[in-house]
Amino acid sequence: MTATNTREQIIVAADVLFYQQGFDHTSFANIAEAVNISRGNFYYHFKSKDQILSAVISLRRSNTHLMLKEWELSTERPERRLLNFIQILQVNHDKILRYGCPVGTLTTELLKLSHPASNEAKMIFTLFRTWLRRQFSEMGHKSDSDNLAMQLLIQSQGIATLANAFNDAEFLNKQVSQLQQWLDDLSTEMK
């Protein structure tokens, strides 16, 4: 195995133990059980956990970066692409039942921290909201554009959290068939 192949696993263990478990709790032994290697290998690639939190942030950013490029390319129509957001909520709903919303869960958890950590990971709802408002402007809605795609991230991260705390499915894809209409909605009033 290439350090930098080591070093990939590392983030990528960490980034499924820090959602599954909370980044608080899992410790240093806990990923490097994950990616079987030694404790000298692991810090080798990471001197401390904050190291580890920050290369997990960037990669999030970058999965989301890359899936919202996709979901640009895959269509012209904003009301679709604004569809596919919506129905990440279905797409990942296993895990969402089971943990929460990935994005929403270690930003609540950094700020409880006062980890300095979190404003880095904030940018990831950052990039979410500006994306979201581009979709809506091109939509039509250019003066709203902001307001509608806070009222999108609210309610998508309202559906997730409640649909973990009451483990919920027939919750979640209520919700998210009244997101749909509430989509289908804006998109008529600009036809």
Contents of the next structure:
There are 2 protein chains.
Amino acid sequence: MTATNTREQIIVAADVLFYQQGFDHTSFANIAEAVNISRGNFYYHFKSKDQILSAVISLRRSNTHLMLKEWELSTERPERRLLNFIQILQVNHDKILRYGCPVGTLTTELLKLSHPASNEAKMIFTLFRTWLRRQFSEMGHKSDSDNLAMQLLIQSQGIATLANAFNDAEFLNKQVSQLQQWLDDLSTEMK
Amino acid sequence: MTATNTREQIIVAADVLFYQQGFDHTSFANIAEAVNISRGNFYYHFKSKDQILSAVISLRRSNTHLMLKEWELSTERPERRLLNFIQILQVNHDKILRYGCPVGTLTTELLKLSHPASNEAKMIFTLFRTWLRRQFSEMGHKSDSDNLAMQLLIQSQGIATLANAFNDAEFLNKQVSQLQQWLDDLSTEMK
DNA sequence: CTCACTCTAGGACAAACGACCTATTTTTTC
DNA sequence: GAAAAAATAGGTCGTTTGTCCTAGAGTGAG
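Mind sharing the form predicted together with a further copy of the same chain? What's above is the form predicted alone.
Following is the full complex, with the preceding chain placed first.
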């Protein structure tokens, strides 16, 4: 097991734990236990907890970037691409019910902690926002593209928060359907 | 300064700090400093941190209950009552930009902490849900009343989360207007 | 084999945490 | 005004936190 591997293992484990338990409530001991290394070994790879957070956010940003890129290449039709976004809620169904949206919950927590990294976390939202906006633009929307992008973000955030709070699987499924319908109506309007 | 007063001061201070910094990140020292009493004095009024949390949630629940009751008495027209709900986002404009929605952020945090009180916190959502549902029912909606109530909750949660993340006052105002418009359209449809 | 470098283990540290305890002051009650 | 009760202050305990340090195991090059 090489060093790079251990470092990546730490980041991945921290990523999961930050999502499940929150950043502040996750200790070095928690992550060390998950990766099965000694606590002291940490400070060879990361000098501080904030550095791990930075690495986790970087990982999420690049993963998001990659995902959006793949969606971009998957089809020529922007309506189909947007469908991928909505279906995140379905693909990550169980996780969202238990832990909410990873982007929203982390950003909210870091803002409450007045943590400097909140800006980095926010960038994941921006990543989605600009991508969504571009899809709507390609669909023929002009000045209201950004508004539509934000509408989609609002919906997904609200749905994730409430599905999490009420722990209601049926609600989540129903709302995803309604979102898809909304997108469908929007597509036919533009034709 | 009587005992009851101090106890209430503690709850109110904890209420604010839990909202601004989060429950887990707020320590006894923080609250004691805010109320200007000794740390030890705490354990005369509250035996544990969870008890303070319980008291804070109880306070929020009764405050919410009172607010909804007042709205109920303020006017005979349910559309006007619903407007009050939307305008929470405007009345608490600055707070929402800085700290998000107090109901959503606390519930989300407690769920991540696997804290038993998450169910109590969730009840505030339920309070709003049933109240909203009743208003829509009085407007003439039937089986879709609950769905409309949830739509409104979804919107307000999503808007609060994103306004907080992007710290965008203009966005918040714009979304409130759009929500009001949505409600307006809904009202005229029913006539 | 040896030296240098990478990686790991585990202990030590001060600070902060929730929790508890006791002594003292303040307030109430009769 | 004395006795009882309520309220407050401040210290202490064990634990956990993030951080740091040092010793040593593993590994590869010359």
